[in-house]
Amino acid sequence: MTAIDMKICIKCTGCIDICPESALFLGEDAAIKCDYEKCISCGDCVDYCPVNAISIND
């Protein structure tokens, strides 16, 4: 499961960008959101975070 912490995150979008399968997006309340049923775990988002903000978890 993708978890983005949001005390981290600067929300520079680009993790929504990389994401392959669109899982990723922009929430009403400006914070970064990961629809599970889309998420693959691939690990792009991670490996693209300039801040960490973004783990995927077992």
Second form
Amino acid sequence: MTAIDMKICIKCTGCIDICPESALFLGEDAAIKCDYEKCISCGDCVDYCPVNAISIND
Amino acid sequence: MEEYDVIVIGAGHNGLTVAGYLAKAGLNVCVLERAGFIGGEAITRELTVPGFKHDRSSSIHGLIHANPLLLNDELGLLSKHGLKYIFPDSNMSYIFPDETSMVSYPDLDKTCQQIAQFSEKDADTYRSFCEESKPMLDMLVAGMFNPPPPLGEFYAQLDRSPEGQQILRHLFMSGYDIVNKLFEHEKTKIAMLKFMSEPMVAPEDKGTAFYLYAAIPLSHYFPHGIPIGGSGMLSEALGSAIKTYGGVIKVASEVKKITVKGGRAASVILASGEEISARRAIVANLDPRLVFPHMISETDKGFAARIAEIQDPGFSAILQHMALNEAPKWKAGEHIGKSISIEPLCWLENLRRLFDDLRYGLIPSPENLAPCIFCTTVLDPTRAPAGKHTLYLWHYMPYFLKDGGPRKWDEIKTQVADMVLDKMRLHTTNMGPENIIARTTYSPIDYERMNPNVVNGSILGPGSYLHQFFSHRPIPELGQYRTPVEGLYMSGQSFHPGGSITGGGRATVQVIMADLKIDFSNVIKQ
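Form predicted in complex with its partner chain structure, per the form predicted on its own context:
Below is the entire complex, every chain and molecule, led by the chain shown above.
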């Protein structure tokens, strides 16, 4: 499960485009969201995030 | 191994410009970008809530309109790749603490009328200042999009005529010295000083008068514009041109190393481990501090020491993006909202203290604030849902905080953002919480986190100081875009003509083509 901590996220939105499956998106509530149907837990977003706001939990 | 004629590292608008001309010349070009999108900081994205498109960093396009890239549409960006500009009637609206205002128009007469509200003498001085600066401006503009003249030659050229000698004397002075000498009214002085500080220079630093000469008259000869759809449309158009000319762009492709074989830059190694080789050249569209020694270690110690000497500008900025229900209503009058940039100012002594605060790494006091505000959706409604607006609220801030360094920003970002918003609220009637749908704030350290090329929060690259100017930008050895490694070139905001949206890659590409025995004049004629 990809989790985004919006308390840490600075909303650079870079993770949205780095995701190879287009699973990440900007939600109506102004938070970065993950579509778990699409997410393959590859960790590219985790590596890219400049503030370590994203983690992948089992 | 994949192989190209030229590899460009970094898809900021300068790197894309370099790649565009090289691809047009028939070279097999590959652009490699770390992020998942192209444009560097010339990008427009949803940053608050869906449907609201914000220019993440660069927004107003000024200098690029003097560049043959657009003037002669050399890459077909305007005619074939969908780039369209809006040129608003007014560039800037300055609002003073007493709610009087001064609007700067591309039209010199109209601007002089605005100044004459406060001082007829200043209006006349402003007119003659703009007209008398024209010869130097023509020389500057001609040199801006070509490889830089040797710094000494630029000075020598000015030193050959009495008029030039006068300008030369002034260049070594501070903007404040000149403004104080030329103008009598406090409001004229404040507006001029704020305008000239835009290249991220403190107006009382010696050697900053250049920006008074360059930026202010230039705004009357080359009006500021905004691309329809956002600043990122320039990058999209460049990307489209590169592909049309047969070039390749790879995003999510971070370069970790540049390899050197037989003394020549030979290939790049990506974070994934993949190696891509370049037959003829590698162009690093990056701050040199990211390249030497991190990507390439084959340089001598003296060179490394000079790289370390590159000086940052004195300050960075805090940026708030907002999604709004309605455009700001300005107390100073409805006409204010039609300017590209709206700048509520403080009094002269406060403005001087603002730059002192920045110099000492302090958060400016509320009475010293002078933000820059863009509500581009008033001019270009395509960037937000019908009837809604985006807001760009920007303010100079120190990167290194005296108390706690850059990381301290994570604790105080929201509080400082609120203080800047409160300054805007003093001059508007509808900026309460009910108007703000969402807000995203970037601190100086966030700028660098979003894009490592913004080294130490230096939004326009290394400081715009006279010693890092023309062929000496950022150091003399790199000033002609060549590096100590054969076949490796540099481009981007760290090099002439410097930061902001300039299309400066056009200058870089001429040096590369000369070395590759390609006739640049033929390429642009096609």
